[in-house]
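One chain is shown next in structure tokens, namely the form predicted on its own.
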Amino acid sequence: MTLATHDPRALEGRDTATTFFAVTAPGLEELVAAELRDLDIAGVVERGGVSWSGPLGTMYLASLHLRTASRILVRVSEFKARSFIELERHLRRIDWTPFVGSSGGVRLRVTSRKSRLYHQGAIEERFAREIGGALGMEVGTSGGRRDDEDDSSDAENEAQLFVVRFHRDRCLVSADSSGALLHRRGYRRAVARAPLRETLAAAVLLASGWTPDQPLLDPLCGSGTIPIEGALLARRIPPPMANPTHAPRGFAFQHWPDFDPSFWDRIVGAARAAIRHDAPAALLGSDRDAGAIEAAWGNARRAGVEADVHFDTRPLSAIEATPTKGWLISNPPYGVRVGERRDLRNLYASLGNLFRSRLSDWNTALIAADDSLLREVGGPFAEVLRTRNGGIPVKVVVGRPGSR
């Protein structure tokens, strides 16, 4: 299912081929590869993401349209170094200027595994000294966090991030093109408890088999992320344009010296022209927490999809039967601790009763962390995705519990 319309000129050979890497949360690599194929970009699935080679226009396209990636890196250099003398020699050969504008600073994120140069602080010092000397600016560090961790403040996002990875004495240097992580669409300022990251919500929708012409219900919607991401999909609104005016959020690559604003404007214009006026089917969310529903409406307004979704304050027991079948897609509480799991059995059993009594023809996709709780719903279920949410191993399962 092609979900994005793009400007084909972005795939023309406007410049020399560059290697890019779309970082993903674990388990989402195949979804990102499929999204890239919809953009006519042939990616190669690797652990932790998808790589491809092409002109810079493909990076523009991917940045605008990918729904399940965390960030996009540009490969700068790769070399082998077993001593700091070797490392410094290689660093002096790297041209940093294509990735750093006249304003803002530079920050580093360094990791080292199974390498002779194992001291990340010492590696950072060499990079900071060489880059700072070459560019005449201060260089900060980011403490070796993962590429999909949202560890930076808005001020830090103004600085150009370089990601440095040592593994078995090989050093891979990449420039971050995204700035703020891609899950930060900009609409979600109000959140309920245990918020679901936007990229994972989109991943569940894409992996489930749901299509925008089918009704969607999340009866445990919290701050509304799943219905809102469903509305963005249904209306073909690119994630960075999730606002009433459909103006794109900013990216790090827009500060690079070779950024082409007119070319970017054409890509954005093509995406804006492809946006549907409204969603073709109902997109519903409910929650017994009135505060969560208030937050959901606020998020929908900021995303520019207030007219496409409907949120209600109601418990599972008050969900009404519908004349048309659709999809129930939700992220129920996991109950990580044993006592919590006992308390949640009734909630999961109520989900099962909802299917059997009022949604017998509906499909479902659930994010689950505990098979014993899932059995309370019924089944059978098929696993379509395995990943992590908030550091907790989870899986996405699909089925039709009320069909028996």
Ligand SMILES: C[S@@+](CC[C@H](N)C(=O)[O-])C[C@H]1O[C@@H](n2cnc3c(N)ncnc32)[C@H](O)[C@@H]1O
Given for the second form:
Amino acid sequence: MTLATHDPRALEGRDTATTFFAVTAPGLEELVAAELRDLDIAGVVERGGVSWSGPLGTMYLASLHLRTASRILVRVSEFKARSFIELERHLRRIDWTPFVGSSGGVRLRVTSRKSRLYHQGAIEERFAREIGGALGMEVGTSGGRRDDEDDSSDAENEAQLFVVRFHRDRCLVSADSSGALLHRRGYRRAVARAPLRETLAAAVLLASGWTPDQPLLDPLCGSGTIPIEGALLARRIPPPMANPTHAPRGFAFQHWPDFDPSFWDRIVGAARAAIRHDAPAALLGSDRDAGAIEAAWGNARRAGVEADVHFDTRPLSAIEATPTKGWLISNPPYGVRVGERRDLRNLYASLGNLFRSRLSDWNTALIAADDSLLREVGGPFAEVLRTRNGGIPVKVVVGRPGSR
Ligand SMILES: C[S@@+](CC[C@H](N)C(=O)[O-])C[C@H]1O[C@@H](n2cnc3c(N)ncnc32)[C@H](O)[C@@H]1O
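Let me have the form predicted together with this ligand next, following on from the form predicted on its own.
Below, the chain from earlier opens the complete complex, with every other chain and molecule after it.
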């Protein structure tokens, strides 16, 4: 699928090539590279993300359309430094002004591995001093949180983030262009227990083989993330425009001095024009918890896809047979706590029964943390993705457990 939402010629000759890096959760790199290819951007898969070089407009496009990336960084500088004197000399040469607006301040995230300069606090302090001096402002530090896992508060996201990585004495300095992490589409204010990140829900859908012309059911839908992300895909709603008016959420790069609002508006306008009026097939969710279903409806309303999904309160045992075949895509509970195992075995076995008795032709994609629970469903399954969900290693498997 190539997105007919932009004119690649509009990107040519706007400025010199810059290097970008789309940060991903582990295991999602290939999916992000495929999403970039759909935007005519040739990315290089690296550990933890995908890099590419191009004009600034490619970063606007990627920010608007990527469903599975966590944030997009812009490479600012790369150099070798084995002493603080060397580091300070390099820092004095960096022009920070293209990445910092007039308000909001600056914050830093520093990691160092296998390097002579290993003390992250001391490195952070040098950056804070140099940037603060160059820009005439106070620069805060943030105690070593990882940029791909951190979900900062709205107030923190106001400040421009610079990500600094030392590895084998090489220092890579990047500016965050996203602000709030990209999984924050803006629609999910109501959460049920153990909600799935929007980026992971989109990743499961994209990796599964489901296409929007096929019905989708999540019978353990919690706050509805999988059907809602399915609706966004089916209607070609860019994730940052997941709201009833399709106004995009804000990004850090909009505060940069060279931000080009008319170019941004053109890309947003083209994306808005490509949105479909409705989803071609049913997108269903159910859960036994009435509170979760209420949250799911609220999220669907805020995402502007209320008319495309249907949620109801219903236990797994009450799912009915359907004449049309489709996809059951879900993340069943993993049961990290002791004592939950027996209930979970029963739940996974009921899922297996459901496939054999009522959804025999259906395909499935499940997010699973535990092979022995998966065996209760039946199989065979093929693994299509390995990643982490809320710090737990998980895999995504696909199969047709009801077929004989
Ligand atoms: C891991 S959560 C799903 C989270 C969801 N993907 C989200 O984004 O919010 C699992 C869900 O399964 C539901 N559940 C557990 N046992 C169930 C059963 N027997 N029938 C229906 N729902 C059940 C729970 O209420 C919970 O909402």
